[in-house]
Amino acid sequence: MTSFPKTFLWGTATAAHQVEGNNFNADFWVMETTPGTIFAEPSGDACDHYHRYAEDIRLLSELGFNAYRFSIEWARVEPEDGLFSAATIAHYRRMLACCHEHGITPMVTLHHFTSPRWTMRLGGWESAEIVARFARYAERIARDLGDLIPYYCTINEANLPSLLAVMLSAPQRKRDDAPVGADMSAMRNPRETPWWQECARRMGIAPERLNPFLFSNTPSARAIVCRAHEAAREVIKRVRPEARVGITLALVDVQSRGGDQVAQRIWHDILYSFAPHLKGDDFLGVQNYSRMLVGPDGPLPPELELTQMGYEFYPEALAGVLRETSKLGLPLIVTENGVATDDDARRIEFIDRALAGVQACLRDGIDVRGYTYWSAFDNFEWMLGYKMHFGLIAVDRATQQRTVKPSARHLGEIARRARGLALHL
């Protein structure tokens, strides 16, 4: 069996809005708390990771991980246009220092779906003005915290609006026991609802200026996201030439059932159309959860067991995506891969089968440099609330008590073995 490189990054991941709690300066906070919302519930206190990060990072280290991907929340750092919070920056400095103290390599995401409310006054991700604002924020982080940040992911899943458009057009086979909303159908026409109008009113803007990242899938929005990535990369590299900068993309393993042209078009839309904007990147963050079957007329219904999220339990998709993305010629880091399930034995199986695919890619010479499981905790899953359980660690919402699942110890022991460390028996 192929050994993993000693320098391989073994980690898990979170996003600030999903775990920190009370991110009330963000656009999503308004959207979650406005009557008629398509969100199953508000994020609220989340996992209180903002205050509990030290114990959480120590726990990840004790489990055997040597990397942690998390996001710095722009809405906290810059709560008003041009007004930066020194206290918040100091908080994230303590968090980064805590990672280093425990032998954890931090991988920082600068934008993970949420944006400061004030960006909506500019027109959100349909406004070219956001490019310069995002670059200014990235430069501030690089100057104030960059000595502690070896890896930057500028924008999380920059292509997700494009992928969602494809996924929402696909036939679905919903699990009988899946939580209501797992088909994400509420994402189809949110702008036509009274809720959208009220969100805009509460932000003090016209509805057409309400353009949050996840809901912006026009050609102009995609171009602005790519320009924001390029601008952020440029300023980070200027301030911290040693930093490794990349972007993450949400990718499904598109498998043809006689629909080769359809598959090629989807791969172009979700991967290759972004390739020109990755020149100069140090790595590509690969994020994968399942596959998509396509025929001559488009996406086909799923065939296999479904996860809580309503897509197939198919960990082999990761290897397929790694092989496709390797054609871009960039080093690859698996920045998200995981499964939503209450059956932790299935999570262990998912991890083992996914890692077998990574090993096969390494054996074939594909440059994969890390594996980051999503997610560290059972956390806020956006429109679907807290019903989706991706985490290696369970969190009691009433007490915030953490409970380590067997899958966390399993993956941690794999990481320890690969790194040549003593196992925790």
Ligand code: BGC
The other form holds:
Amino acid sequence: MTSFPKTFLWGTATAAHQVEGNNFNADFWVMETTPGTIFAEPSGDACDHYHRYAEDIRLLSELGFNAYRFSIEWARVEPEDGLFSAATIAHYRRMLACCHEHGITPMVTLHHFTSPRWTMRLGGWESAEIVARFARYAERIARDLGDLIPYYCTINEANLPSLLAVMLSAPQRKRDDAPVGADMSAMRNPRETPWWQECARRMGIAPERLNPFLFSNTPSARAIVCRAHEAAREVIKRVRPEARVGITLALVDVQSRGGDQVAQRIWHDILYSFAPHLKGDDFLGVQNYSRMLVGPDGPLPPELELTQMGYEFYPEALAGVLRETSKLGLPLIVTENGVATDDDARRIEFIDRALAGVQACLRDGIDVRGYTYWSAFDNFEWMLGYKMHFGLIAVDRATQQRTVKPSARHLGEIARRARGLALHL
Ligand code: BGC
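Please supply the coordinates for the form predicted together with beta-D-glucopyranose, as a counterpart to the form predicted alone shown previously.
After this comes the whole thing, all chains and molecules, with the earlier chain placed first.
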């Protein structure tokens, strides 16, 4: 068995809006709470991680992890255009310091889907004005907190709108017990609903200005996202030359069943078209959950057992995606990989098979530097609410009590062994 490098980052991942709770200055909060919403439920208190981060980080460290990927919430740090909250920045400083005190390397995402409401007044991710605003926020974080941040992911899944467009075109196989929306049909034409109009009205803007990140999939929005990444990287590197900066991409393992041209087009749309904008990055964050089968006419229906998300249970997809992304020549970090299931034994199997793939890649000389499982906690799965259970740790949302699942101990022990630490077993 190839051993993992001693420096390998072993961790879990979260995003502010999905775990912190009460992120009411974000665009998503309005979308979740406006009548007619396509969200299964509002994020509400989430996992109250904003207040419980210290016990959560201590728990992750005790489990054996040495890395934690989380996001800093722009909507909290800059509640109005140009108005920065020193108190919020101090909060994130305490959180970063807490990671370091527990031997955890923080990996900070600057934008994980949510944006401050005020950015929608500019036109959101369809407005070129957001580029300078995002860079200004990145600069503030680098200046005020950069001494504690070794890794930055500028924009989470910069390509997700492109991938979603492909996924929405794929035939779905809906699980019988799938929650409302798991077939993603609600994502198809949200702009044409009265709900969208009402969201815009509540934000005091014309509906055309409402361009949240996840719902902006025009070529212009894609170009703006890429420019925002480049501008943020430039400013972070200027302020903190030692920082390692990258982007993360949502990637399915595209497998051709006689549809090579279609597969190539999809790889282009979700990966290679981003490559020119990643020159100068220090790593690429690889995020993978499953594969996609394609034939000559496009995506094919899934064949294997489905997860809660309706994805094929296929952990080998991670290795496929690592092999494809390695062609870009950047060091790779698995910034998200995981499975939504209530059967924790299946999660353990998923992790073991995914990590076997990472080991095979390492054996073949692919430069993989870390693995952060999505997610530390069962949390707010966007449109699908709290019914999806990706977590290594369960959260009782009434009491906020954390319950460590066997999979958390399993992955923690793998990390401890790889790091040469004493095992808990
Ligand atoms: C996102 C997470 C999400 C996860 C599971 C990724 O697309 O970055 O926010 O919860 O996948 O669906």
